[in-house]
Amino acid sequence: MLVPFLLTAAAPLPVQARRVVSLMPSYTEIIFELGAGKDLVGVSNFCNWPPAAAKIDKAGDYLRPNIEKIYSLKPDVVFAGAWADASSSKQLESMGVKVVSLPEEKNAADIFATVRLIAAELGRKREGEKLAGKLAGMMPAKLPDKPLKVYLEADTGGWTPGGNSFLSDAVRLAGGKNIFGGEKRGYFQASWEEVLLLDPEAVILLSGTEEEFLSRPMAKGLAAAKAGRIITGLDRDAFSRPGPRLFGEIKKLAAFLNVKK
């Protein structure tokens, strides 16, 4: 009778289900990719991927979490950004709720660390290593010697990433060079005069249209406009979130930047 007992004892234990709240769309996407989507009982107001996320209770977001709602969900763990409102995390912790504050991703490789941290907390280290390896395998093996100068407009009004944003690194991995990569900050509002002066060879619009962009003063004289590299074909959510889908968008952007005009 000892053999069956030993075999049973040696068998891998199933992953324990948990009650999880995610306050960032990228965390939610990672949790689903890890196979733990069923454990989510609350997500941020902006979590719309995968489609199953839309059916989960909304609990505010990283800047304005709904403390009462989160507490009512009785979570075992809440994933929040360490760079967001620390007072909300402290309030939740004072109520007996465990909060895991994750560092801000400043480059694409930081996403692997986020994957591993979330996976470890959920008891899914093996799945975390597998996902991190898969995403790392999507990174380009070689970058061009002379990357194109790129202006990335993340939102209307000239909002663009600086060198401290993972988006600047995403542009680099696609074979470009962010014209504002020297700015040691995350996101800021660049002036149109600065864009004209730096004369990008490619423009990425995550909002707005090519027609609107080219209607701006002197826009048609930019190197990007002359080369026909006004890029509007990226998935805004997938590209602007430090999550698993970003790497597919980097590959797509690389194809746009390498098109010979």
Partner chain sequence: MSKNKFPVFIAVLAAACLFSLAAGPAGCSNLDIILNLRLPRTLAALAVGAGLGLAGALFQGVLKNPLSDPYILGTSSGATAAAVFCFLAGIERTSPVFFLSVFAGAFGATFLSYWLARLAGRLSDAALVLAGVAVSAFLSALVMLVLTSSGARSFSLFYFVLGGLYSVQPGVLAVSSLIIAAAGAVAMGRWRALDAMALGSENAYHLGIEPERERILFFTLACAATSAAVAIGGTIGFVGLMTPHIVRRLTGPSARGLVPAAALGGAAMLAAADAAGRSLFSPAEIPAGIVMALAGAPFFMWLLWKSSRGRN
Second form
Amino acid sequence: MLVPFLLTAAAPLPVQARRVVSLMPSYTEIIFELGAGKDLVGVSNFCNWPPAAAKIDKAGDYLRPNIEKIYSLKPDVVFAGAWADASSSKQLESMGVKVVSLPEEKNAADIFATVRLIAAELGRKREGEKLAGKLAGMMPAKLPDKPLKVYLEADTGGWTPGGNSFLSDAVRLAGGKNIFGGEKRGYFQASWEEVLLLDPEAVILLSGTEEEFLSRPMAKGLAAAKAGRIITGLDRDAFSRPGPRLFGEIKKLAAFLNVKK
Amino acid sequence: MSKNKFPVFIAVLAAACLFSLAAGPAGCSNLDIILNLRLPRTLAALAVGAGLGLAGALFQGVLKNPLSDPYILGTSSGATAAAVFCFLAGIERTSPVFFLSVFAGAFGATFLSYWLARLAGRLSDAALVLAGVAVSAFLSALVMLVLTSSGARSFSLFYFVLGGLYSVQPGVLAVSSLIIAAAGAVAMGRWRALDAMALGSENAYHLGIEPERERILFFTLACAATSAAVAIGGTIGFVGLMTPHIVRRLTGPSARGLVPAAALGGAAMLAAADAAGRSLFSPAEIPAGIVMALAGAPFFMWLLWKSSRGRN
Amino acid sequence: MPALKVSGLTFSYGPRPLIQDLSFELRPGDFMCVLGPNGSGKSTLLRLLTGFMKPSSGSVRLGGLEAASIGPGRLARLAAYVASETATPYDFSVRETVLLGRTARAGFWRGYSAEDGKAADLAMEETGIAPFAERSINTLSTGERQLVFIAQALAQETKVLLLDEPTSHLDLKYKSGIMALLARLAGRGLAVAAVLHEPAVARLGCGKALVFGGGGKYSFGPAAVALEPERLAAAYGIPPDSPLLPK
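Could the form predicted together with the partner chain be given as well, to go with the form predicted on its own?
Next comes the full complex, this chain leading.
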């Protein structure tokens, strides 16, 4: 009876999470931006940014978290995607590990919400507000009246985001318009014929080369190819993660799209 | 008996080609899209389908086993595994080394299944299917292991493994078509031997055929056709299984009519399946491999059910 | 010249010989039955005669040629073999199946010649299966199917016809029918050897008999002598007055 009481009394106030596990690369990047990188004791296999994240213990990934590893790290809190693997979260919770399931980000506003949720959990609300404000400030102030039609190929073979993906919103914020933004899907393989019909004015390739793209049937006839707007200069990791670096990439993309041709 | 049925196959093939050329979000009026986009893709579907249909007919005949096809025997998995290793090793898809490796993968996996099935003594239909499943599962797991640990390019390779015709390189299509046509021509020249093998290898020997030699020859032809098909479109299953069963109803079981008909039928089937996959769910497209699995897996179950009833 | 001449034939699966120093010959017109207990080497003998299996020593000469030294194509024109049962999952028609007997005589690329067709039709007439020429072999009864494969062997137009238990799965009517057919074929000059399961059936027309006694022992001679109950009883290891033996 006495011992737990003493321990509780001895704990410092306010309670701050000390041992943190992040199962998404974007959460890891946010945690570092909040200045809590030193609290991370485990990250996902995909977490490679910032460079300091590479030295932290790997604990599986968002689809297949390594439950035993996570448990052995004795975390105070685990950040997981609510959409990723509910059964693993339940399993961890049943072992007494606190799991915070964050909703999937479908646009920039959702990303700010994630930043605030993580900050609150880590007792760094002030830093959270600051980061969200800083990121919002990086977005182009004014969107064009007639945005360019953009085809974004995330993986070769026509894999592209639909309107349910934050990537579609990222394209909008950069002054473009995802040609498949009207599709109520996250990520799908688009038919090449449809791409030709929609005739994008800019093409973003996150993987593959411009050469391979232009070798596809009739690719050279696309407005984007004629205007020389085949964009391969974005950082794949930074652009495809709903984290702080996305906003720098949006700025970069806005510059690419605004070049007068 | 088969000769007067050939107009039927030509008509079915023509219908499938027309469907493949006409189906798509751009409709039928855009000649540019039909000629530059749908035509090459249709040709690729025809070549892959012909290669797989041919391989299926050869395997089913030479093994006297109606449940065999390049997908079930592990031939496709062997070819796919070899192709994935070539991609990761940076070997060009049009180089001879690529085609030789893919063929070696197909042949090695097929012989492994065959050898495993023979270990049990007499070669039974069930043992062959089980051995094929074991070999395929192992190779698929190996490919997945390599893909999950290799990072950057793995996503597009993953969809190669799934099988589809999204991007077709003209060079690969040309070489593969030649290989498939050559394999088909040699197989048609030896239709008698294949018919004799369909009565069992001892019977074949007494009819004047050398069973061991013919088995290696037909395995080689079927593996060449399969690997050429895999080089174009990855792992596409069930074409080789279904086509011979369907065309056999029209041509009869003799390889003389069956082999060319299975090639034509496979070509028609895959052209139609690919056209359906890229037009039904537009603007998204469903890889032909998934369309075939949706149609083929129930067909396989039906075959199993039928063959178990035949035995009782 | 004998159609088939076997001399000093020895074969073993393990250390003990199954067939030891076997010699006999068949002339055109001979109809020989091969009898003996299970596992005494009857079916193995037929496979040695066609070269499908190779003997450890001794020789098998078909029409003057050493069986072990010629390829299956040549062999299929010298000796035809009918297995005890042939099953295939595919619905070959009766005529297609019989035509396959022409495999070793037809060229590879082309279809069957008029001569091939004539040989097949003749074989179907001779075996009485012409009425179901277009039916699938899988729709026939066991007896009818056995006749189809005998017709296939006849279409090979060989001088020697070897059959492995051609009557064992059949009812009495088919047993006697097939034995009569084989006797008729021997009558027109073929050398016929058939492995039989029941000695009584051998009485239906066999002129010669080869009886294995197990452990490599055998006796060969005219059927009237070789099929005497005492000899058979010794070979099969049953009492000489057993009702199973032919009287």
